[in-house]
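A lone chain, given as structure tokens: the form predicted on its own.
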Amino acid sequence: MAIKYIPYYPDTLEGQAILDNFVRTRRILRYQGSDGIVERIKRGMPLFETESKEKSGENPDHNLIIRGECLSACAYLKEKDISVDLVYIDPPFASGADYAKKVYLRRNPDKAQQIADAEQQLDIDELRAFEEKMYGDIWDKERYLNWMYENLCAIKSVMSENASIYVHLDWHIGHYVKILMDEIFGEDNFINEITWYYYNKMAPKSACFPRTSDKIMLYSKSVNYIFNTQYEEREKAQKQLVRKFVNGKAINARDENGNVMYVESFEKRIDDVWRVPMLQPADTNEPVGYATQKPEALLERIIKASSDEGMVVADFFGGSGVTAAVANRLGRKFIHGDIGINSIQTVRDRLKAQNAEFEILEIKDGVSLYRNPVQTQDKLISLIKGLQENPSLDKTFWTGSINDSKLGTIPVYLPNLLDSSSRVLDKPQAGRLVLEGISNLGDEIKKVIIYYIDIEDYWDIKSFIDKQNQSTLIEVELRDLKQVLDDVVLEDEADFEVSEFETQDLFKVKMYKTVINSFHSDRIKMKINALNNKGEQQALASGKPFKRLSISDNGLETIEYISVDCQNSDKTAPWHSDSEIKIDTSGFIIKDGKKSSEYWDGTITSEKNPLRLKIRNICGDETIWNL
């Protein structure tokens, strides 16, 4: 539950075009005796408790990686009086698409040679990989625009007076968001609509011109914004006029004889069409295996143009971490925010490889209940015993129903994890459920179950629902969704041992070795079993052979990352990585951020006695053990 709400009152700017087909986060209460309007945006940004998960270096610049929603991340920054000088966001495009990453089994240290031999004969990707959904981009336009309006207002509230914002969208929704930004930032603060032309995209054949561009809208908070003109090199020198400013107007410069002056130039001023190639699967430097990753060249241009060294650059939908990585490389401070654990881990590893200093914070706003929203949203039906889809119920409110021998059909409401406005069960949401959801159910319904992630006040909301629901005989039961998720989360298991040894060199330095004997993840086993069952069913229907994906007895091939903390024994303390190993998809190790051509041998060494061990499995789940 939110500690408090931090006000941010955006006033619609006079004379601006506005969209009238959505309600700008207003939720109408048409329950008994009231037709009032509650605007969540006027209540403020919800401030939640935060937990420090990891600290890397001294971090004097207060660089942050925040796991939390944009709204609650901005509330935290506002409360701490932290302002940002440049914002780039690449939010969902409302494209109706799901995004997934490919999860690879690593090389098992005990069977590295056998796997290497198998690769000579088999398609190794099919042998040891499966997909896992990362996040969903599935919205109706009205809800998407409400969500964007609220986020943009929150972002504006933490921008410094000389800040600017780049909003990256495509053809699905960009034209609508342009009107929102006119309303929030003002048409006078519109600077550019940039076209990112990715000329190297392999577009499929279709009955239209290939879509090979995105739009990036640039707005400032005020007229006093930072802008550094950017240039690119020409292949050949070109003669161009010399211009100068007189009384605020650009005119042609002339020499002492009155002749127009020209100069040979190898530089070209960058305009609003950017020819920057997309990342390709064959690229070897930048890709980090994250869906929708953007090239560093794109962010480098943005950061150089609209910030100076030492300024704060923020990305509240940080994804692969390209904004933070480029900002750090260019001498800027950074704030990376995202709700997905895969995003947090990806940017963490990416910045660690740059020797960046930062702190990882987790905001207790509900996102920690699930690894990523689309994954849990898909699995909730299987997590709640007896819950099944019911086509006769209005899907706007009811996810499905449970059949009870005494009560018959029991409709079940689940909050949409992709929509922040449904996370908190408050009176506006409860009133809508009663008026439009429960009251439209038939007389045969005796009971409904309403799940919530967060609730304003349980007994106040329960009393409110009962009072507004007097016109029906339907019983309403409120249930905490956190309990459902907590009951099914099983931590990974590992067997390990720590020993001392001396190096074999001249100095005979005492070191510590942690040996991982076995590692088992119940969730990975379930994922692989589901994959094998699906593959066998398809093979049976098609008559084509299917090779089952299997895990060895010790399960070491399901490990992606290992770290030891030699400073803290308290399991709740922020993590400090004194030594770490990441195993890439080819089985090679990345030791303390440095790539190598060595295979993992099942151990990790440290100069000091390790007090805690952290292991991340290939799906991104992390578990900590005291040693």
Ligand SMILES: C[S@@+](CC[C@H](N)C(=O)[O-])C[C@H]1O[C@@H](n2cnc3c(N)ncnc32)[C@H](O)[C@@H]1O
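This one's a predicted model, so the numbers in the text were calculated from it and none came from an experiment. The term rigid core refers to the maximal set of C-alpha atoms that superpose within 1.5 Å between the two forms. Numbering follows the first chain given and starts at 1. Compared with the form predicted together with the named molecule:
- Core-aligned CA deviation for M202 between these two forms: less than 2 Å.
- Once both forms are overlaid on the rigid core, the distance between the two CA positions of F245 between these two forms is 2 angstroms or more.
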The other form holds:
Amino acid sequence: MAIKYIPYYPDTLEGQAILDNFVRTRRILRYQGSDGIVERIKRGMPLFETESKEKSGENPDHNLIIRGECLSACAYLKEKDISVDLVYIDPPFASGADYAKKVYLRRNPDKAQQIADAEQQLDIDELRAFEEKMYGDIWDKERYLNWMYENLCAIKSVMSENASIYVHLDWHIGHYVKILMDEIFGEDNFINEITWYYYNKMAPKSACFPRTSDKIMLYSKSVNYIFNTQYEEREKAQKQLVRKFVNGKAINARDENGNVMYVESFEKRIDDVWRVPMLQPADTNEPVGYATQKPEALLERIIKASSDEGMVVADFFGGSGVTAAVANRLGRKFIHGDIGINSIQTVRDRLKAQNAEFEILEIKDGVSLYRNPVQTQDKLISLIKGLQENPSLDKTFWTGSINDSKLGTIPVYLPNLLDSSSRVLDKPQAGRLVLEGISNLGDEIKKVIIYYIDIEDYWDIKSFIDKQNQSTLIEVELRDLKQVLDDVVLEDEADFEVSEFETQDLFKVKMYKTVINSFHSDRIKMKINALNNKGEQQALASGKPFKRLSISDNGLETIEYISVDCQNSDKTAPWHSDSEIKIDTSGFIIKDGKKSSEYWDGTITSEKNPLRLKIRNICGDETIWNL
Ligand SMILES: C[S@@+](CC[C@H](N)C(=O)[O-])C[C@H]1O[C@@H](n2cnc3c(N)ncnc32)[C@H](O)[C@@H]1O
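Could the form predicted together with the named molecule be shown next, to go alongside the form predicted on its own?
Expanding to the full complex; the earlier chain stays at the top.
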């Protein structure tokens, strides 16, 4: 539960065009004679406890990587009195798609030769890769706009007076959000609608003009905003009149003979149509394996145009970390927020390679139970014993039902973890569940189960539901979802040993070597088993051959990253990485952020005695051991 709620910047501007057919997070508290309206926006942004997970360097600029929802990240910043000078967000677009990440088994140092032989003959991708869901982007418009409204109000609350905000969307929902932005920031504070034209997109043939652009809407918080004109090179030099100022007026300059003068101009001001190529899978430098990753060139323009060195640049839907990486490279401070663990790890590794200093915070809001909300939601459905889809129940309320030998069908409600606005079980939500969900169930239903992740006050809500539900004889059981997951998260296991050695050179320096003998992740094993079973079933149905993915006995190919901490032995202290190795998808190691052409040999060395060891598996789960 949130520690408290912090007021938003709720004053939307009078007299603006508004969308009139959605409730703007107002929720109707309709129950027995009451049709009162509870404005969630009045409740404020939820402030949760935070945990410092890692510190890299001294970090005098207070650069932050925050794992958490945009709303709670803003609540944290507001509470700490941190304001931001530039915001870029590239939130889910309501594109109707789920985004996945390709997960690769790595090169196992003990099996390198066998794998190399196998690579000669087999389709290696098929042999060692699978997909993991990262985030979902399936919304109905009304829910999306309510959610976005609250996010934009939260972001405005932490923007400094001369800050600007760039909101990156596309044709799916962009123009509805523009009207929201007029309402929240004011039409007078609209600066530009930028068209990002990614001319190099391979658009499939279809009965429309190829869709090769996104919209980036730029607003400021006040009329005093930072704007630095940006220039780009012309393809061909152009003749331009030379102008000069006389008494504050620009006039044409003339030579001694009275003729107007020209110069050859090689650059031009960047206008609101940006021709920036989108990243291609074949690009070798930028892509970090994150679906929807945007090019650095795009962020470079934004950051240079709307901030100065030393200012704070924030991205609350940071994904691969492009904003933080470019901000850091351009001498700005950065704040990266995202709910997904893959995003946090990706930006962390990306910034480490730039030698950036930062702190990683995790917001304890109960959503990050698993790697990300989509996977948590899927996992929960699979974990609730006996839960099955039930097409005869209203999907707005019931995820499915459980069949009980005595009570018959028991409808089950699960909160939608992807939608922060319906995550807390409060009176409006409970009232709706009773009035529109439970009351409409047939007479044969004796009991329902309502799972909650966050509840306003358990006893208060319980007695509220009982009171509202008097007209039915249906029993309502409230259950805490967190317990379902706590019971099943299995830590990974590793077998390792630490020894001292001396370097072979003249200096004979004492060093420490940690050897990983084996590594086992039940979570990966279960995932691979499930994929193999699915593949075999499909193969049986289609008659096509299927190659099983397999893991070796020592499991070293399921490791993505290893780090040792030589400063803290306390398990709860923020991580301090004294030495780290990341194994890339080709098996080469990235040591302390620097790429190399060496393969991993199953060890990690450090100058100091390692006190803790951290291993991240290829799906992104991290486990820490004391040495
Ligand atoms: C389109 S991607 C951002 C891509 C990013 N601009 C880049 O270049 O890599 C959207 C991101 O928003 C994150 N996300 C979705 N809902 C969120 C929420 N409520 N709060 C914070 N992050 C969220 C997803 O995990 C995803 O990484």
